[in-house]
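Presented below, as structure tokens, is a lone chain in the form predicted on its own.
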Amino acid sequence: MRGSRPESIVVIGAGEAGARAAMALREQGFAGRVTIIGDEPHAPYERPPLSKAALTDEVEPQAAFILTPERLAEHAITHRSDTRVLAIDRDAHRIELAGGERIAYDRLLLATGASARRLSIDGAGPDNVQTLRTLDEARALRTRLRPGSHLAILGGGFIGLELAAAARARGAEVTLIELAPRLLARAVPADLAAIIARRHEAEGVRLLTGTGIASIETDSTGHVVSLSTGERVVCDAILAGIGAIPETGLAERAGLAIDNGIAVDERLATNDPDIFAAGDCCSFPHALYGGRRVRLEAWRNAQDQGNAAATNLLGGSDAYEAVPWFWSDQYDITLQIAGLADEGSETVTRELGDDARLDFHLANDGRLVAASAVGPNGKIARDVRLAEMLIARRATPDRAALAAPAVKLKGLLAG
């Protein structure tokens, strides 16, 4: 099939990457059959609001659709909801659905996303430890967040902290338990994580870092989380935000290469030239970081890879090398990260005022590889965007200029 124009493209996964790819195919003039297959009953919807507005708004949360049923119909995109794909027959170029139906494809995009990591602790199970990946899970959790209730959050990463902020906005008491010695240990520099921690404590969140969980007990009156310190935390609900696992089972069974996700090349193609992957489920070599293989669980990455995958599903050869970008809203402050901070060996800090701060991360050769910022969105967003552009250009800006708030980053970009 490689080299010829496809007539039928199937997308497995109805999240951000899959929906964006399907729409991009139409925007790029593809007139053949486009089918999206998702295992949820809803049309493709945005997931970032699930840990924010879906929990804090006064009204019952509704899906923030990426593609409404009407828009899907308008662009002749077939959406198979509440449908599981059991197998991929690469030789016959078809997939098998639960129930036995088979659908043929010329090219296939795997956008299967990731699933919440489950807690492996005595007494923990899906009935008493909730996760948050879907709209239905957000609706269920929202009913537990009310004044006087007590939520135990396991994990001090992005999702755990966003949930803590949402729970406090709803009037619930929060105890957050993190095994690592600090919050956001894998993703955020320590100085910025400390600012986030202080803000949560000021809002009344009890933070227990460097603390393990021994067991969980549940009865008709509630839950008890027993800690490695010997303390027992009594609560009304438990939420685990301890990371996500890429959904690779379908790809593995089909014999596709796996490496911290479905392994794709710079074009997002798997080791089968007619099968591509995009979004949280795949790892790819990033040219900005020496071909380092990375897997990104990020909203913008899913969007960008959906667009890139569409181009290459139609025969393009574009390399994907967008600068990674992450964000998290907590209370009235925002955390934004452009690039990969762990690639830096030196940090230069710019104080922006109004409790806003921007860290620039430089490689050994002085190249800007990442920027991390925390503060009100209006104080940091523009500078992070300009830093992102400097990263993309592989710039080596002057350290003194980076540190000086009076020096405009736009001027560094022009230079």
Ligand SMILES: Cc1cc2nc3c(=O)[nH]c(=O)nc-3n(C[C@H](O)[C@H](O)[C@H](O)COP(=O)(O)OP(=O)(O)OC[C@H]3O[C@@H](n4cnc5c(N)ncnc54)[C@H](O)[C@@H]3O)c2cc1C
Second form
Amino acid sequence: MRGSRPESIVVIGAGEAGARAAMALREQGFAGRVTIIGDEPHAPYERPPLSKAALTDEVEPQAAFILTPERLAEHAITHRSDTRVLAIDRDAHRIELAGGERIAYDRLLLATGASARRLSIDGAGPDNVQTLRTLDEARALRTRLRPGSHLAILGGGFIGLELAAAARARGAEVTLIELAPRLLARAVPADLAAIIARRHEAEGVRLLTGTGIASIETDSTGHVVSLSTGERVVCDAILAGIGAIPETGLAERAGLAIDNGIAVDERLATNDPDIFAAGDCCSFPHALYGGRRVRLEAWRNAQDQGNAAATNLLGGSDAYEAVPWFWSDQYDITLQIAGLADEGSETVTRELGDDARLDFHLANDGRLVAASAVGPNGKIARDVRLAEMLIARRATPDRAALAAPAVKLKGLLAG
Amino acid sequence: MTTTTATQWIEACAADDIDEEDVIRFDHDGRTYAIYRSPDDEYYATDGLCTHEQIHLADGLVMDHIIECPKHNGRFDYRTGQAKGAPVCVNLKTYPVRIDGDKVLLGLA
Ligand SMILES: Cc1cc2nc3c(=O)[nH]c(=O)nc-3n(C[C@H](O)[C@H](O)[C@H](O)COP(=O)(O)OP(=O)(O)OC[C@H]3O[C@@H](n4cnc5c(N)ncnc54)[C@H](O)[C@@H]3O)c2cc1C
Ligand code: FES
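Output block for the form predicted together with the named molecule, input the form predicted on its own:
Every chain and every other molecule in the complex is listed next, the one we just looked at coming first.
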């Protein structure tokens, strides 16, 4: 198939990246067959609301569709829901579905995403420790959040913190347990994480950092989480937000290269030239960061990689090098991160009032490599967006200008 | 052809309240609008809230003739209101704008 125009493109995984890629194939004029296969029962939907509005809305949350069934039909995209792909036969250019059916492809996109990491501790199982990745899980969790109920959240990452905010909004009591000495230790600078921690405490969340979990017991009346400190937390529901694992099983069994995710090149191609991967499931070399291999779990990355993968599935040679970008909403504050903060060796802070703060991360050579901010969305979003553009241009902005709120970042961009 | 309602011209701001290639928020009669000044020094107006979620577009970034939403970076052409692709798919409503001396007037039906 290499070189020739494909006639049939199959996408495995009907999430953010898969849905965007399928649409982009049509937008780019591809007239052949497009099939998306996903193991969830719904048309492709947005995940970010699941830990936000979906949990606090008064009514049972509806899917926020990326592509409604009508739009799928309008663009002649075949969506097979409730269908798990079991194997890829690369020689025959065929995939095998649960149930035995086989589908042929000329080019294949793996957009299998990631799944919630499960807690491996005495007494923990899928029945008593919930995770939050799908609409059905969000619906199940929402029914547990009501005034007076007590939720234990294991893990002080984004999902756990957004869930804590949603649970407080619904009047539930929350104890959040984090093994590391502080919240968001992997992704967010300490000064910003401290602002977030203070806000959670002010909202009545009990934050227990530096605390491990010894065991979990469940009986008909509820659960008891036993902590490393000896304390026993009695609760009605437990959620583990302890990270996600890329869905690589299918690729691995097909002999594709794996390296913290399905390993792709800058065109998002795997080591099989007819198979590409995009979104949370893949790791790729990032040109902005010296070709460092990264795997992102971020909504915009999934969209942008879906778009780029579509171009390259059709024979294009789009090198993917978008600046990583992530946001999180908790209460009425937003956190946004552009770039890779751990590439920085120096931080310059811009104070944006008492409730907002923006950290610029500079590399040894003065290059701006990332920006992280916390505050009301309206106070930080524009500056983070401009920082993102400076990062993309590999700019080395003046430190004093970055630190001074009166200096418009847009002006730095022109210089 | 008949027009049923005459356009009402509301004073929104002074012309130099808005920088070139920028936007400000204007609230009137319980509604919120965004008023733009383009790089070629023309003025435009749209509804103030994004069509994806209820987010004030005036906190977003103007680039050329595009306003980018500060929440998930949805983009609109503020001259026509046209949504430029995911995650925004519903167009923005636009309103006529007139300059009267140094004042920017917003035309509401
Ligand atoms: C609760 C929650 C909140 C989030 N909030 C934010 C946020 O605020 N900001 C942000 O930037 N990002 C956020 N994210 C991350 C963002 O949603 C993901 O990065 C994005 O969904 C990744 O898209 P994807 O297509 O790679 O994977 P997914 O959206 O996970 O889609 C993969 C799909 O493939 C299916 N699949 C896997 N294997 C198979 C198989 N063998 N056969 C068939 N189907 C298969 C899966 O079931 C799934 O439906 C959030 C994620 C979650 C879960
Ligand atoms: S709220 Fe504007 S793009 Fe989502």
